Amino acid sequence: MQLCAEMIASDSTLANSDACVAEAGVWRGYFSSLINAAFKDRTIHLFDTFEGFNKEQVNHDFDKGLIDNFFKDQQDFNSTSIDLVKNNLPFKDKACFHKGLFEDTCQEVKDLKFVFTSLDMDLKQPMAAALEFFYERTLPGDFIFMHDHNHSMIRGIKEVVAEYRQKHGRLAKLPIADEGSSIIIVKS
(Lines of atoms letter the chains of each structure in order from A and count residues from 1; the text may use other names and numbers.)
(Lines give C-alpha, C1' and ligand atoms only; values in the text may rest on other atoms or scores of the structure.)
Protein backbone atom coordinates (compact mmCIF):
# COMPACT_ATOMS: atom_id res chain seq x y z
CA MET A 1 0.00 0.00 0.00
CA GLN A 2 2.86 2.38 0.79
CA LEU A 3 4.29 2.03 -2.72
CA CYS A 4 0.88 2.69 -4.29
CA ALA A 5 0.47 5.78 -2.12
CA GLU A 6 3.88 7.06 -3.14
CA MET A 7 3.11 6.47 -6.84
CA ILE A 8 -0.15 8.38 -6.57
CA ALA A 9 1.40 11.18 -4.51
CA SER A 10 4.22 11.64 -7.03
CA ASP A 11 1.86 11.83 -10.02
CA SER A 12 1.99 15.49 -11.00
CA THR A 13 -1.31 15.22 -12.90
CA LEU A 14 -3.05 14.54 -9.59
CA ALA A 15 -1.26 17.22 -7.57
CA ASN A 16 -4.24 19.55 -7.55
CA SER A 17 -6.90 16.85 -7.81
CA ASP A 18 -9.58 16.73 -5.15
CA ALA A 19 -9.99 12.97 -5.63
CA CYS A 20 -10.41 11.06 -2.38
CA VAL A 21 -9.41 7.76 -0.83
CA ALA A 22 -11.76 5.27 0.79
CA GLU A 23 -12.10 2.10 2.78
CA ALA A 24 -15.23 -0.04 2.84
CA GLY A 25 -15.12 -2.56 5.65
CA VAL A 26 -13.28 -0.60 8.32
CA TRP A 27 -13.83 -2.64 11.50
CA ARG A 28 -11.49 -0.95 14.01
CA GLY A 29 -9.68 1.24 11.50
CA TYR A 30 -6.19 -0.24 11.54
CA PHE A 31 -5.79 -0.19 7.76
CA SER A 32 -7.75 3.07 7.62
CA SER A 33 -5.10 4.67 9.79
CA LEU A 34 -2.38 3.60 7.32
CA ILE A 35 -4.38 4.97 4.39
CA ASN A 36 -5.05 8.19 6.29
CA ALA A 37 -1.33 8.58 7.05
CA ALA A 38 -0.24 7.80 3.49
CA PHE A 39 -2.78 10.19 1.96
CA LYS A 40 -2.70 12.89 4.63
CA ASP A 41 -3.79 15.62 2.19
CA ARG A 42 -6.80 13.72 0.85
CA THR A 43 -10.21 13.14 2.38
CA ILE A 44 -10.73 9.54 3.43
CA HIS A 45 -14.27 8.15 3.28
CA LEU A 46 -14.88 5.27 5.68
CA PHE A 47 -17.83 2.93 5.07
CA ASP A 48 -18.99 0.40 7.66
CA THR A 49 -21.99 -0.48 9.77
CA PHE A 50 -19.71 0.12 12.76
CA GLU A 51 -21.92 -2.48 14.46
CA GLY A 52 -20.83 -5.75 12.80
CA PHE A 53 -22.09 -7.77 9.88
CA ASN A 54 -25.62 -7.59 8.54
CA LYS A 55 -27.20 -10.89 9.61
CA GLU A 56 -29.18 -11.32 6.36
CA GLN A 57 -26.01 -10.97 4.28
CA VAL A 58 -24.15 -13.41 6.55
CA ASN A 59 -26.97 -15.95 6.30
CA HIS A 60 -27.06 -15.57 2.50
CA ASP A 61 -23.32 -16.23 2.14
CA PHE A 62 -23.40 -19.07 4.67
CA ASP A 63 -26.35 -20.76 2.94
CA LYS A 64 -24.53 -20.50 -0.42
CA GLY A 65 -21.34 -22.02 1.08
CA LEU A 66 -19.36 -18.80 0.60
CA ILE A 67 -18.27 -18.38 4.24
CA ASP A 68 -17.46 -20.75 7.07
CA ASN A 69 -19.02 -21.04 10.54
CA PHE A 70 -16.47 -18.55 11.88
CA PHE A 71 -18.46 -15.69 10.35
CA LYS A 72 -21.88 -17.07 11.24
CA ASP A 73 -21.34 -18.25 14.78
CA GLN A 74 -18.14 -16.95 16.30
CA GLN A 75 -17.32 -13.52 14.96
CA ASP A 76 -19.40 -10.70 13.57
CA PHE A 77 -16.90 -7.86 13.96
CA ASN A 78 -19.24 -5.87 16.20
CA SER A 79 -16.46 -4.76 18.56
CA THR A 80 -16.05 -1.39 16.89
CA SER A 81 -17.42 2.13 16.79
CA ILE A 82 -16.83 5.37 14.94
CA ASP A 83 -15.10 6.80 18.03
CA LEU A 84 -12.74 3.83 18.23
CA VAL A 85 -11.81 4.21 14.54
CA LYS A 86 -11.48 7.98 14.83
CA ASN A 87 -9.01 7.55 17.72
CA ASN A 88 -6.79 5.41 15.46
CA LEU A 89 -6.54 8.01 12.68
CA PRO A 90 -3.53 10.35 12.53
CA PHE A 91 -5.45 12.99 10.51
CA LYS A 92 -8.96 12.79 11.97
CA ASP A 93 -10.00 16.05 10.33
CA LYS A 94 -9.64 14.43 6.87
CA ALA A 95 -12.05 11.55 7.69
CA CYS A 96 -15.72 11.25 6.72
CA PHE A 97 -17.71 8.40 8.23
CA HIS A 98 -20.56 6.65 6.43
CA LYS A 99 -22.43 4.41 8.87
CA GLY A 100 -24.78 1.75 7.55
CA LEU A 101 -24.97 -0.77 4.74
CA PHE A 102 -22.63 0.18 1.90
CA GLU A 103 -25.39 -0.18 -0.66
CA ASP A 104 -27.20 2.71 1.07
CA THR A 105 -24.37 4.94 2.26
CA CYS A 106 -22.36 4.98 -0.97
CA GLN A 107 -24.92 7.35 -2.47
CA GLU A 108 -23.56 10.03 -0.13
CA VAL A 109 -20.39 10.23 -2.28
CA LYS A 110 -21.73 9.32 -5.73
CA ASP A 111 -20.27 12.48 -7.29
CA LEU A 112 -16.70 11.99 -6.01
CA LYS A 113 -13.62 10.47 -7.67
CA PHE A 114 -11.11 8.19 -5.94
CA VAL A 115 -7.40 7.43 -6.35
CA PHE A 116 -7.17 4.61 -3.81
CA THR A 117 -9.80 2.34 -2.26
CA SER A 118 -9.59 -0.65 0.06
CA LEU A 119 -12.48 -3.14 0.03
CA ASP A 120 -12.62 -5.55 2.97
CA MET A 121 -16.24 -6.41 3.74
CA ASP A 122 -15.87 -10.22 3.58
CA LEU A 123 -19.40 -10.79 2.24
CA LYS A 124 -20.35 -11.15 -1.41
CA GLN A 125 -23.23 -8.67 -1.75
CA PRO A 126 -21.50 -5.60 -0.26
CA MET A 127 -18.22 -6.42 -2.03
CA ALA A 128 -20.01 -6.66 -5.38
CA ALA A 129 -21.79 -3.36 -4.77
CA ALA A 130 -18.51 -1.69 -3.73
CA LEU A 131 -16.57 -2.94 -6.77
CA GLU A 132 -19.32 -1.68 -9.10
CA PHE A 133 -19.47 1.66 -7.30
CA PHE A 134 -15.77 2.40 -6.91
CA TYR A 135 -14.43 1.08 -10.21
CA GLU A 136 -16.34 3.63 -12.25
CA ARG A 137 -15.27 6.40 -9.84
CA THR A 138 -11.58 5.48 -9.69
CA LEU A 139 -9.25 7.60 -11.78
CA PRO A 140 -7.43 5.78 -14.61
CA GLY A 141 -4.18 4.18 -13.45
CA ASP A 142 -5.21 4.22 -9.80
CA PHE A 143 -5.95 1.38 -7.41
CA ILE A 144 -8.61 -0.69 -5.68
CA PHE A 145 -7.37 -3.20 -3.11
CA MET A 146 -9.70 -6.18 -2.66
CA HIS A 147 -9.04 -8.20 0.45
CA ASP A 148 -9.79 -11.95 0.73
CA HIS A 149 -9.81 -12.76 -3.00
CA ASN A 150 -8.31 -16.22 -2.43
CA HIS A 151 -9.16 -16.70 1.24
CA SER A 152 -10.07 -20.27 2.17
CA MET A 153 -12.94 -19.22 4.48
CA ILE A 154 -14.30 -16.40 2.27
CA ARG A 155 -15.13 -17.74 -1.17
CA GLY A 156 -17.54 -15.07 -2.42
CA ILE A 157 -14.92 -12.45 -3.26
CA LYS A 158 -13.43 -14.49 -6.09
CA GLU A 159 -16.98 -14.87 -7.45
CA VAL A 160 -17.49 -11.10 -7.26
CA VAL A 161 -14.42 -10.49 -9.42
CA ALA A 162 -15.36 -13.23 -11.92
CA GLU A 163 -18.93 -11.91 -12.22
CA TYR A 164 -17.68 -8.34 -12.66
CA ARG A 165 -15.31 -9.47 -15.43
CA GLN A 166 -18.10 -11.40 -17.14
CA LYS A 167 -20.37 -8.34 -17.06
CA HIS A 168 -17.83 -5.59 -17.87
CA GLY A 169 -14.85 -7.29 -19.47
CA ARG A 170 -11.25 -7.67 -18.44
CA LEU A 171 -9.94 -6.30 -15.16
CA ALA A 172 -6.27 -5.51 -14.67
CA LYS A 173 -5.53 -7.27 -11.38
CA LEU A 174 -2.45 -8.39 -9.50
CA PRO A 175 -2.29 -10.81 -6.56
CA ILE A 176 -0.55 -9.78 -3.35
CA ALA A 177 1.21 -12.38 -1.23
CA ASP A 178 -0.42 -11.24 2.00
CA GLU A 179 -2.32 -13.04 4.74
CA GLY A 180 -5.68 -11.96 3.33
CA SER A 181 -5.09 -13.15 -0.22
CA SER A 182 -5.67 -9.66 -1.58
CA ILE A 183 -5.56 -8.42 -5.16
CA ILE A 184 -4.91 -4.98 -6.55
CA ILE A 185 -7.16 -3.82 -9.36
CA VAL A 186 -5.68 -1.09 -11.55
CA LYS A 187 -8.25 1.11 -13.26
CA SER A 188 -7.71 1.09 -17.01
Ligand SMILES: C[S@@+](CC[C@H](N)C(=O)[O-])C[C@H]1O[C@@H](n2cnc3c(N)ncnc32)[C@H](O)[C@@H]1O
Contents of the next structure:
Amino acid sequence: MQLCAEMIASDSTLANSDACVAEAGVWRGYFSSLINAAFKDRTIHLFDTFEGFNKEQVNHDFDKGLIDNFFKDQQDFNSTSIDLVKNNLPFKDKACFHKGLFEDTCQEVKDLKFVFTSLDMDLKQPMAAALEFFYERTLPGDFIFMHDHNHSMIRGIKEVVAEYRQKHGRLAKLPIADEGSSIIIVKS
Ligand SMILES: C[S@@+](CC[C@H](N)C(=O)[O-])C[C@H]1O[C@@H](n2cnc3c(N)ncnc32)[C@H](O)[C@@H]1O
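Can you return the structure of this protein in the form predicted together with the named molecule rather than the form predicted on its own?
Below, the chain from earlier opens the complete complex, with every other chain and molecule after it.
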Protein backbone atom coordinates (compact mmCIF):
# COMPACT_ATOMS: atom_id res chain seq x y z
CA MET A 1 0.00 0.00 0.00
CA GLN A 2 2.79 2.39 0.96
CA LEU A 3 4.73 1.74 -2.29
CA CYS A 4 1.60 2.17 -4.39
CA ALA A 5 0.72 5.43 -2.67
CA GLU A 6 4.27 6.74 -3.03
CA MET A 7 4.43 5.82 -6.74
CA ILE A 8 1.21 7.65 -7.57
CA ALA A 9 2.17 10.60 -5.42
CA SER A 10 5.40 11.04 -7.38
CA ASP A 11 3.67 10.97 -10.80
CA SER A 12 4.52 14.32 -12.33
CA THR A 13 1.37 14.36 -14.52
CA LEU A 14 -0.60 14.95 -11.34
CA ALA A 15 1.28 18.07 -10.38
CA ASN A 16 -1.52 20.45 -11.34
CA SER A 17 -4.41 18.31 -10.26
CA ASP A 18 -6.26 19.30 -7.11
CA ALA A 19 -7.82 15.85 -6.72
CA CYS A 20 -7.85 14.34 -3.24
CA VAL A 21 -6.93 11.06 -1.59
CA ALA A 22 -9.11 9.02 0.75
CA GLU A 23 -9.42 6.03 3.01
CA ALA A 24 -12.73 4.31 3.80
CA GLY A 25 -12.15 2.14 6.86
CA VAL A 26 -9.60 4.04 8.95
CA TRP A 27 -9.82 2.45 12.43
CA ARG A 28 -6.77 3.90 14.28
CA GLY A 29 -5.23 5.41 11.16
CA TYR A 30 -2.27 3.20 10.28
CA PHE A 31 -2.85 3.12 6.50
CA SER A 32 -4.25 6.64 6.60
CA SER A 33 -0.99 7.93 8.07
CA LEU A 34 0.99 6.28 5.23
CA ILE A 35 -1.28 7.83 2.61
CA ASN A 36 -1.11 11.20 4.35
CA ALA A 37 2.71 10.98 4.37
CA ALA A 38 2.91 10.06 0.67
CA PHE A 39 0.46 12.77 -0.43
CA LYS A 40 1.47 15.52 1.96
CA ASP A 41 0.08 18.32 -0.25
CA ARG A 42 -3.33 16.76 -0.90
CA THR A 43 -6.44 16.78 1.20
CA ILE A 44 -7.11 13.33 2.66
CA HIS A 45 -10.75 12.38 3.32
CA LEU A 46 -11.14 9.81 6.09
CA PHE A 47 -14.33 7.78 6.42
CA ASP A 48 -15.24 5.61 9.38
CA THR A 49 -17.93 5.28 12.01
CA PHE A 50 -15.03 5.72 14.48
CA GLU A 51 -17.21 3.46 16.66
CA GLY A 52 -16.59 0.14 14.92
CA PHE A 53 -18.77 -2.06 12.75
CA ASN A 54 -22.48 -1.54 12.28
CA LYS A 55 -24.17 -4.60 13.84
CA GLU A 56 -26.71 -5.05 11.04
CA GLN A 57 -23.96 -5.07 8.43
CA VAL A 58 -22.02 -7.63 10.46
CA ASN A 59 -25.11 -9.83 10.78
CA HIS A 60 -25.75 -9.52 7.05
CA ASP A 61 -22.30 -10.92 6.23
CA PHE A 62 -22.47 -13.56 8.96
CA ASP A 63 -25.87 -14.82 7.76
CA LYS A 64 -24.53 -15.10 4.23
CA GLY A 65 -21.46 -17.05 5.40
CA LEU A 66 -19.03 -14.29 4.42
CA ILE A 67 -17.45 -13.89 7.87
CA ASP A 68 -16.95 -16.26 10.79
CA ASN A 69 -17.75 -15.99 14.51
CA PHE A 70 -14.48 -14.20 15.22
CA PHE A 71 -15.55 -11.16 13.23
CA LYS A 72 -19.10 -11.31 14.50
CA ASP A 73 -18.29 -11.57 18.20
CA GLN A 74 -14.75 -10.36 18.85
CA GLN A 75 -13.59 -7.92 16.21
CA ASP A 76 -15.56 -4.71 16.04
CA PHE A 77 -12.88 -1.97 15.77
CA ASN A 78 -14.54 0.37 18.27
CA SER A 79 -11.28 1.22 20.09
CA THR A 80 -10.61 4.45 18.25
CA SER A 81 -11.59 8.12 17.95
CA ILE A 82 -11.04 11.00 15.55
CA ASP A 83 -8.57 12.60 17.99
CA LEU A 84 -6.54 9.39 18.18
CA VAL A 85 -6.34 9.15 14.37
CA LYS A 86 -5.48 12.83 14.05
CA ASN A 87 -2.54 12.34 16.41
CA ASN A 88 -1.24 9.56 14.16
CA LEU A 89 -1.20 11.70 10.99
CA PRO A 90 2.03 13.44 9.95
CA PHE A 91 0.16 16.22 8.07
CA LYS A 92 -3.03 16.48 10.11
CA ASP A 93 -3.98 19.88 8.66
CA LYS A 94 -4.73 18.09 5.36
CA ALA A 95 -7.27 15.71 6.93
CA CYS A 96 -11.08 15.89 6.69
CA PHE A 97 -12.99 13.44 8.85
CA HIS A 98 -16.34 11.94 7.86
CA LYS A 99 -17.85 10.16 10.85
CA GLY A 100 -20.74 7.74 10.36
CA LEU A 101 -21.74 5.03 7.94
CA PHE A 102 -19.84 5.44 4.69
CA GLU A 103 -23.07 4.96 2.76
CA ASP A 104 -24.29 8.27 4.28
CA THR A 105 -21.13 10.33 4.72
CA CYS A 106 -19.82 9.77 1.18
CA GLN A 107 -22.37 12.33 0.01
CA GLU A 108 -20.26 14.99 1.75
CA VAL A 109 -17.61 14.59 -1.00
CA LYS A 110 -19.81 13.71 -3.97
CA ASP A 111 -18.39 16.54 -6.11
CA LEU A 112 -14.70 15.69 -5.59
CA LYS A 113 -12.21 13.64 -7.63
CA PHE A 114 -9.65 11.22 -6.20
CA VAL A 115 -6.19 10.10 -7.32
CA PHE A 116 -5.78 7.38 -4.71
CA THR A 117 -8.21 5.64 -2.40
CA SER A 118 -7.79 2.83 0.09
CA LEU A 119 -10.91 0.73 0.79
CA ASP A 120 -10.66 -1.31 4.00
CA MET A 121 -14.07 -1.75 5.66
CA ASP A 122 -14.13 -5.59 5.67
CA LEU A 123 -17.89 -5.93 5.18
CA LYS A 124 -19.63 -6.49 1.87
CA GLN A 125 -22.25 -3.72 1.91
CA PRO A 126 -19.99 -0.74 2.64
CA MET A 127 -17.21 -2.07 0.38
CA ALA A 128 -19.70 -2.39 -2.51
CA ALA A 129 -20.93 1.15 -1.89
CA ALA A 130 -17.36 2.46 -1.73
CA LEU A 131 -16.25 0.77 -4.96
CA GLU A 132 -19.26 2.25 -6.80
CA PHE A 133 -18.67 5.67 -5.29
CA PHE A 134 -14.91 5.99 -5.76
CA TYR A 135 -14.49 4.29 -9.15
CA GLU A 136 -16.72 6.94 -10.68
CA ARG A 137 -14.67 9.69 -9.01
CA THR A 138 -11.17 8.30 -9.67
CA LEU A 139 -9.16 9.91 -12.46
CA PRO A 140 -8.26 7.67 -15.45
CA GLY A 141 -4.96 5.88 -14.83
CA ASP A 142 -5.25 6.32 -11.07
CA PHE A 143 -5.79 3.72 -8.39
CA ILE A 144 -8.09 2.19 -5.83
CA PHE A 145 -6.40 -0.05 -3.30
CA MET A 146 -8.91 -2.67 -2.16
CA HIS A 147 -8.02 -4.70 0.89
CA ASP A 148 -8.94 -8.31 1.67
CA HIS A 149 -9.94 -9.40 -1.84
CA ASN A 150 -8.76 -12.95 -1.21
CA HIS A 151 -8.89 -12.99 2.59
CA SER A 152 -9.87 -16.38 4.01
CA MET A 153 -11.88 -14.83 6.89
CA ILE A 154 -13.44 -11.94 4.96
CA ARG A 155 -15.10 -13.48 1.94
CA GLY A 156 -17.43 -10.69 0.82
CA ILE A 157 -14.84 -8.54 -0.94
CA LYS A 158 -14.30 -10.94 -3.83
CA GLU A 159 -18.08 -10.98 -4.31
CA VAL A 160 -18.13 -7.18 -4.40
CA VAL A 161 -15.62 -7.15 -7.25
CA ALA A 162 -17.37 -9.97 -9.15
CA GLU A 163 -20.75 -8.24 -8.84
CA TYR A 164 -19.26 -4.92 -9.94
CA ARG A 165 -17.86 -6.64 -13.02
CA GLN A 166 -21.25 -8.19 -13.86
CA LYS A 167 -22.93 -4.81 -13.57
CA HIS A 168 -20.34 -2.51 -15.18
CA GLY A 169 -17.92 -4.73 -17.13
CA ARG A 170 -14.32 -5.68 -16.61
CA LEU A 171 -12.19 -3.96 -13.98
CA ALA A 172 -8.45 -3.65 -14.59
CA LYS A 173 -6.92 -5.10 -11.42
CA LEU A 174 -3.72 -6.62 -10.08
CA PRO A 175 -3.27 -8.89 -7.05
CA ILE A 176 -0.86 -7.87 -4.28
CA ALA A 177 0.94 -10.50 -2.21
CA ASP A 178 0.26 -8.77 1.11
CA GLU A 179 -1.30 -10.12 4.29
CA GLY A 180 -4.85 -9.28 3.23
CA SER A 181 -4.53 -10.40 -0.43
CA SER A 182 -5.37 -6.92 -1.60
CA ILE A 183 -5.90 -5.84 -5.20
CA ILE A 184 -5.07 -2.63 -6.99
CA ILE A 185 -7.79 -1.44 -9.34
CA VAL A 186 -6.68 0.89 -12.13
CA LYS A 187 -9.30 3.30 -13.47
CA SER A 188 -9.65 2.91 -17.25
C1 LIG B 1 -10.00 -3.33 9.18
S2 LIG B 1 -10.52 -1.84 9.94
C3 LIG B 1 -9.57 -0.64 9.06
C4 LIG B 1 -8.09 -0.77 9.31
C5 LIG B 1 -7.30 0.44 8.85
N6 LIG B 1 -7.33 0.61 7.42
C7 LIG B 1 -5.86 0.42 9.36
O8 LIG B 1 -4.96 0.90 8.65
O9 LIG B 1 -5.64 -0.07 10.47
C10 LIG B 1 -12.15 -1.66 9.30
C11 LIG B 1 -12.80 -0.32 9.62
O12 LIG B 1 -13.95 -0.15 8.78
C13 LIG B 1 -14.91 0.58 9.48
N14 LIG B 1 -16.23 0.36 8.86
C15 LIG B 1 -16.85 -0.82 8.63
N16 LIG B 1 -18.05 -0.63 8.08
C17 LIG B 1 -18.19 0.73 7.93
C18 LIG B 1 -19.23 1.55 7.39
N19 LIG B 1 -20.37 1.04 6.90
N20 LIG B 1 -19.04 2.88 7.37
C21 LIG B 1 -17.89 3.43 7.87
N22 LIG B 1 -16.88 2.70 8.40
C23 LIG B 1 -17.03 1.36 8.43
C24 LIG B 1 -14.81 0.04 10.92
O25 LIG B 1 -15.35 0.96 11.83
C26 LIG B 1 -13.30 -0.19 11.05
O27 LIG B 1 -12.67 0.89 11.70
